[in-house]
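Listed next as C-alpha cells is one chain, alone, in the form predicted on its own.
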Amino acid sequence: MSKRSMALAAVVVAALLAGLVVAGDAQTQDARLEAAKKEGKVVWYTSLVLPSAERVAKLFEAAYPGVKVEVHRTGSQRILQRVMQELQANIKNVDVVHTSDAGHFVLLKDKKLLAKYTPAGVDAFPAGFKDRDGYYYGLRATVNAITYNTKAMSAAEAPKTWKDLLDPKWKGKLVTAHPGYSGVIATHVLALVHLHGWDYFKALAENRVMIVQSANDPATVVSSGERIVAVNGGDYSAYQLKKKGNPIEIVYPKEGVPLVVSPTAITSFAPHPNAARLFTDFTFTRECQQVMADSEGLYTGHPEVTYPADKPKLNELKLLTVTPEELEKRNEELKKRFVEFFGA
C-alpha cells in the first residue's frame, strides 16, 4: 500500500475509533467486529472501475484487519446476470452488490433478494440517493459527459452540445459505450431519449460510431487517439485520465448531463452478513466517500464531502435524472433500440 493510502487508512481508523461509523455502544461494535472476523471476508460484486474498487477494499482491510474483501469487478449488466444465474444454480456467493443501473435494485428488491439495511450516516443524504423502503443506497454518482482529444482539436472546435455530435464532420470519429453492458450508459440513453427522443440516436448512428463496452472505455479510446470524441461515458474516468496528463478534455453540455446514481445493497442470502454490514457502513463514512471524490473524481451523497477545485459541483450542472423504476421497466427497450440503430 502506498504512503498516501496508508495515511488515508489511518484517518479512517481514527474515525472508526471516534465512533463515526458503527451505530450503538462499544460493546455492540466489538461484537459485530468479532462476528465479521469469524466470517473472514465479504464478497463484493461491483461495477466500480477495478483500481478504485481495490483502493476501497484495501482501505477497509487496513481499518479492519482480519476481514478480507473479495472483489469481483465487471459491468453492471453482467453483475445482475451473474447473480441471477448463480441463484438458479443454488449458489449463494455474493454479500454486497453494487452496480450503476439503479433499475437492478428495483428488480432485486421485488424478488426479495435484498436485505433491509440502513448504513450509518445516510440519513443526511439527498432523496435521490436513498430507497424509501431502506433496501439500497447510492454509494457514488457520476455524470455522463462529452470528451475530446486535445491534440486533435481546440476547445473552440470541440462539440458543445449533445446535438453537435450529429454533425456529419464527426463521421467515423466518435465512440460510445453500450447500454447492454453498462448501467451508466443505460441511464444515459434513457435520459437523452427524454431530452431528444429516439430520433437523436438514429441520427447519431449515421456517424458510424465505434462501440465499446464499459462507461470507462470511451475516455480511454479518446485519450489514445483511436477516436477523437466520446459521445458519452462517466466523467470520473475522463477526469482521472486528464489528471494523469492524458490529452483529454471534458465538456458538460448546457442542455443537461445525465446523473447516474450507483446503488449498493446487501443480499438477503449473504453468506457473510456481519462482514457485509461492516463493509457497507465503512463505504458510507465521510472518509471513504471523500477518497472516492478526491482520487476517483466521483460525486457522492455525503453532505460533508468536498470536491476538487477543477471539477464542477453537481449544483453547478443541469442534471438529467431518471427514476430507478422507469430504468428497470424500459431496460430491454433501451438495449433493443440501441442494437437496432448501432448494429451491435
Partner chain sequence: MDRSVAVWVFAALSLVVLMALPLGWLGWLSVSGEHGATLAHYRDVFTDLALRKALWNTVVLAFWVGLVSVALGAPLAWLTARTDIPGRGLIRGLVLASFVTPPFLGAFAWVMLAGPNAGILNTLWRSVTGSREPLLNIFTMPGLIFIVAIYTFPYVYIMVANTLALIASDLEEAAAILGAGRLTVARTVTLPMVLPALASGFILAVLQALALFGSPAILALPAGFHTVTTQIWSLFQFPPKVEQAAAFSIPLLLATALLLQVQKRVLGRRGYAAVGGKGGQRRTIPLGAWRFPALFACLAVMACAIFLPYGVLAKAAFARAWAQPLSRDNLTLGNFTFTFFEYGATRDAIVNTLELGVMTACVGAVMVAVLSYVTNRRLVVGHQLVAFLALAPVVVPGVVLAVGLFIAYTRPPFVLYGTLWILFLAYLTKEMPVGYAQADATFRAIPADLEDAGRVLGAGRLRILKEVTAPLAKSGIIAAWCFIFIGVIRELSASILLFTPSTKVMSVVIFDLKEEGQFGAISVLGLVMLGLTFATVALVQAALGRDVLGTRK
Given for the second form:
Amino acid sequence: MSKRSMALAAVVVAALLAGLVVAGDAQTQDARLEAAKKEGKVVWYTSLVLPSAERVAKLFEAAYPGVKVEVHRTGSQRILQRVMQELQANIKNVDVVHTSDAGHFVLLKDKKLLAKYTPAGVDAFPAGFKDRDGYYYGLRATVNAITYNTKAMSAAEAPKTWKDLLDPKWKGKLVTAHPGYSGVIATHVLALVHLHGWDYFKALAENRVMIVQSANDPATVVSSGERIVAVNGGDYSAYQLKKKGNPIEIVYPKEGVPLVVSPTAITSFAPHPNAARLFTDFTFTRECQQVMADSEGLYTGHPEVTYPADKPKLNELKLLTVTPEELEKRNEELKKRFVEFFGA
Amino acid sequence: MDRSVAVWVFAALSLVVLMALPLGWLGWLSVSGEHGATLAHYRDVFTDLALRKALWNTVVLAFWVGLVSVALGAPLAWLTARTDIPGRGLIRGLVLASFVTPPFLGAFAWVMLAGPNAGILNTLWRSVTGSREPLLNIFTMPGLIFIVAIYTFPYVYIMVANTLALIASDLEEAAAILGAGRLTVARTVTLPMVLPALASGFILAVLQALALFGSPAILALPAGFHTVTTQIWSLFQFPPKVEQAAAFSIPLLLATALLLQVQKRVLGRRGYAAVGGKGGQRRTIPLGAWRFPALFACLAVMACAIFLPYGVLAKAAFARAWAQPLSRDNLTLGNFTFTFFEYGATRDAIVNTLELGVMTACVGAVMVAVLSYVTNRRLVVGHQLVAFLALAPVVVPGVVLAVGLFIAYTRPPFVLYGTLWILFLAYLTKEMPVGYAQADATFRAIPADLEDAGRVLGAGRLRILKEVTAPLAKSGIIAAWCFIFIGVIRELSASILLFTPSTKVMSVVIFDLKEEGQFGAISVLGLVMLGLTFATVALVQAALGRDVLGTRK
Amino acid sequence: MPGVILKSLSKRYGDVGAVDGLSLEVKPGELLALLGPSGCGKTTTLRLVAGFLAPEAGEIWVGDRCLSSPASVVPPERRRMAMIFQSYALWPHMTVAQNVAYGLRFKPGLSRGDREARVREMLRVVQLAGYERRYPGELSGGQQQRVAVARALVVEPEILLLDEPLSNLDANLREEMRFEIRRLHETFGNTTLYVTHDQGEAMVISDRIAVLKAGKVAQAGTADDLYHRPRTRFVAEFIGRTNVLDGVAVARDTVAHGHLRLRVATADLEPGARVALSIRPHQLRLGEPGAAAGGANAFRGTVRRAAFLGDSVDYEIAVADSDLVLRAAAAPTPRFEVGAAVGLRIEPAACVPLAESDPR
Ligand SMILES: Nc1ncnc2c1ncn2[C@@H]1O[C@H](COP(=O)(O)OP(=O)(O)OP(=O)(O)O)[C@@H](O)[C@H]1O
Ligand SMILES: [Mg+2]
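So that was the form predicted on its own. Now I'd like the form predicted in complex with its partner chain, please.
Below: every chain and molecule of the assembly, starting with the one above.
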C-alpha cells in the first residue's frame, strides 16, 4: 500500500516537473486536458495483467484528476474478438487497444480501425517498438520464460532449455497457457516453431500438459504447486509473484527467449479521442514506463528506464522475434495446430 | 374478445422478441451460405474431428451425470422421506444449498480442493500417506462428472422425495401382508412407483449437464477436452465462426426437446393420481443401528457439495496464497480491497448483476403472474397455447439461446448487443419457465370460486384481484420473483457470449478472473454471490412458509 | 322479491352443448331445485344466471330487468345475487367476520356499526356466534358451510344461488343442513335456485324441482307431480324407482305388452301408437294367486327374489306367460318366499303413460 502511494506521489511530482520543463507546450496541453476532462473518461481494453493495469489507471487518474480510466482486462485474443464483435453491432466503445499480439494491430490497421497517432517521446524507442506507418507503438515488452517451483526441485534439477521440457520425467507436471487466448503465448508458439518446428509442440503435448488461458496463469499455477514447471508465460507476472514471496524461480533458456512487444493504439472511432491521446502519452512517459519496469517487472522501449537488479537486461538475453505481419497471417494456423496437439 | 386480442398481441410480441427471432436467426444462419441455403456448415461441423469429439464428450458427461445424480439423489431422498435418520431437516437444507449453489463456483472451489498437485485434499493425502500420486484429479472426465453431479443430484432428490411423500405406506404394507419380504416390497411396489420420478429426475440431470458451460470450461479445458457448450463458445473467438456455432447448437436444441418429450411421457403414463392417495399415512422406517452410518454417508455427500467448497472459498478469500496454510502472515484482507476498491470492473458488475436481477425478476414476475392467471382462469381463447409458450424456453440451453440472441440482436432492426437489454432478454427467456411453473402452481391452488364468490356479492373484477387474489397469490409470486432473481445472478452460459466490457455481470467477471488465475478475488466475489443467493432463498422460505393457503391450521 | 325467467338459454363448450335451449321460470320467493345427473349442465345454468358466463342464445330476466342476452351481460357484481359454492369458497386470509361482512361493503348507506350488527345477527342465526375471529381453516366442515350461508344471506340478495352446497358434508350433517337451509329459506324468503344431483335432497328442500337432461329441462313441477306424473321415461327413472314397460296402445285407455293388457290412468291414447308405462314398485298389490283372478290389471307371477328392508320387502316378480319382470315393494306381512306363486294387481291410476319421448 505505502509503496504504491509513494510511487504515486513520485509520479505526480514528476508530472509537475515535466509540466514545468515543457512550459512552451503549456497552451496546447491545457486545451487538450480541458477537452479530455470534458470527455470524462478513456476506455482501455488491455491485456496487461489486471493488478498492473489497474495500477497504471490509478496513476493516470492521480495525474489528471477528472479523467477516469475504464479498464477492461482480458486476454489478447478476447480483446480482438470483443472489438470486432462490437463493431459488427456498430458499438463504439473502446478508445485505446492494447494487446500482446502484434498481429492484431496489422489486422486492425488494414481494416482502418486505428487512428494514426505518435505518442510524445517515442522517437527514442528501438525500431521493434514502432510501426513504420505510425499507427501503433510498443507500450511494454516481456519475454517468455520457464518458471519452476523451488519447493519441488533445486536449481540444478530445473529445466534449462525449451528442449529439456520434452523429457518424460515432466509428464503431468507441466502447464502451458493458450495461444487462442493470449497474444504472449501466440508469439511464443510462433517463435518456437521457427526455432524447433511444430514437432517440438507435438512432443511437448506427450507430457500431458495442463492448459490454462492467460499468459499470467502458468506462473500462478506453479506458485500454488498445482504444476511445478511452466513451459511458457510472460516473465513479468512470474517476477511479480516471486517478489511477493511465492516459491518460484525463472529460467531464461539459452536457445533464446521469445520477445513479445505489446503495442498500443488509439481506435479510429474512439469516442473519447482527447482523453485517449492524453492517456496514451501518459503511458509512454518515462515515469509510467519506469513504474512498469520497477513494480511490474516489464521491459520497455524507453531508453532512460532502469531495471531491477535481479532481472536480466534485455541485451543480455538472446531474443527471438517474430514480425507482426507473420503473426497476423499465421494466427489461425497457430491456434488450430495447438488445439490439435493439446486437445482444447 | 378485445381482452383476448390484447393478451394475444402481448404474448405474440414477447414470443417473437424472446424466442422466434433468436431461434429463427439461429436456424437460418446455420443453413445460410454465400449463395443461398446450404448444409455446408453442418458438414463442416460434423466432419471436424475435434467437434465430433466434443459432441461425444458431452454425451458421456451428460449420461454419467444422470447416473451419478440418481445414485446420490435417490437414496438421500428415501432416507429423508421415509426413515428415522437423524437430522432430516439439516440434510434437506443442505440439499437445497447445493441446489442453489452456482455450479461454476463449485467447480472452481474444487480446483483448489482436488487439483492433482496443489489441491488441498491431495496435499493432505500425500503428507498423510507419503504417496506420490494424487488422491483425486479433478481435471479429468470423471472429475468433471463428479463436480457436475454433486450440484445436479438435487433434481433427482426433489422428484423422488416428493413422490415418496405421496406414496402411502398402506400400499407397501398391503404387499407385506400378502407375504412379501422387505426387499421384495421395495422391488415390486416402491421402486415401480418411484420409477417415473427416478427416470424423470435422471432426464432433468442429463439436461442440466448438457446445457452447463461453467464447469466444463473450468475443468475440461485445462484437461484438454471440449464439450459442446465450450466448443460453441470457442467458435466465437476471432475470427468468429458464427454459422458453425449455429449449426453446432442445433443438435443440443434437438436433444433437449427430445429428452423433455421423453420425460413428459414417462411422467404421464403411470398416472400420479394413483400415487396421490391422500388418506394413507406414511410411517417412518426405523434404521436401527444404521441410523448414524446413514447420517454420515449423507453428510459425506454434502461435504463434497457444500462444506469443503465453501470452506476453501472462504479460506482463499482471506489468504495471500490459497494453497498455503492460513498462518498469520498468509492472512490478508487484500483480496477484498482489491476486489471492491481497486478492480474497477467489480463494482460495475455487481451493480449490473443486481440491476438485471431486480429488473428481470420484477418484469418476469409480473409477466408470469399475468400469463398464469390468464391461463388458469381461461380468460382468453387458446390459453393452452399461452401456457405452452411460456414453458417453451425450457428446451433452449443457455448457450444456444445466447447464440440466437447474439445473431438476432447484433444486426438491425434491433441492435441490442452492447446494452444490458440483450442480457435482460436472455435472462427473461431463460427464467420464464421456472417463474411460470411457480406462478401457475400458485394460481392453481387458488380456486376460481374464491373470486366468483366475491363477484356475486358485488365486488368488481379489479377489486377482487386486489382483495382476494393478490393477498392469496402474494407469497407464491414473491417466490417466483426470488426464483427468477436467483437464476439471474448465477447465470453464466448465456452471459458469456452476450456481455461486452461495459455490460459485465458477476459471473462473467468471475470467469474472467479465473482465466487469469486470480483466485483470491474470485473467492471474494463467489462469497458475495452465495450471500446474495442465500438471502434470497431465506426470503422465499419466509414468503412460502407463512400465510400460504392451507398452512394456517 | 322478483322471480327469475330463463328463456331458451344456450351455452356451448366446443362441441358440447352444456346448456341447450333451456327455459325455466322461478317464481318470486320460490326455492327451485335444479336436479339432474352429472354433466347435464346444472352448474353451467347457475353460472349463466350469476353472470359468469354469457349465453350464446336466449335471455335471463329478473323481474323486469334483462340481465343476460347474447348482446349484453350485466356483470355478476351488479346482479344483486348471492351464491353458495360447493367448495364454500371462503377466503382463507379473512376471518369469519370479515368473510361475512365482505358483501356489505357494497351496500350503500350502511355504517360500520350497522354492518357489524348485521354480521353478528347473521352469525347468531346460523349458530356461529363467538366464531367471529376464527379463520376458515380453523372451522369444521359444517361450520364452514354455515359461514358460507351467512355470507350469502347477510346481503339480503334478491336471488340466492346454491351449487351442491351440501355435497362436501357427511351424511348426518347433510341431513341436518337440509332442514337448516329450508328453515332459513322460510325465514328470509329469497328467490332461490338450488343445484343438486341428489333427488332426496331436492325433494326435502324445494318448492319445485326442474329435472335437467342434456342441457334442457326434462320436466319441472312439485316433487309430487314429478313422482306421480312423470312425463318422460328419464324423469320417471330419475325420481324414485320405477318399472317401465314398453307396449302398444290397443284402445284409448289400454296398453298391450305381449299377451298382457293394462288399463291406464288416462283415456287419450292413440290406438296403435307405441307407449311406455311407469309403474312405481309400491303401487303393485301382491296377494295369494287365487285372489288376483279377474278384474282389470290382475296377473299371476312367481317370486324370483326377495330382500327384507325392515319396513318393507323388495320383490322381483316374473309375470306369468310374459318376459316381464317387475319390482314390487310390499309390507313385510304377508311374506312370500322365493319361488312362491303370487297374484298381483295394479290400479289403472298407477299406470302412468310416458307420453313424450325423451329429448335425445
Ligand atoms: N369450462 C368448460 N370447458 C369445457 N367444457 C365444460 C366446461 N365446463 C363444463 N363443461 C362441460 O359442459 C357440460 C355441463 O357441465 P356442468 O358443469 O354444467 O355440469 P353439472 O350438471 O354441473 O355436472 P356435475 O353434477 O358433475 O357438477 C359437461 O359436459 C362438461 O364437461
Ligand atoms: Mg356442477
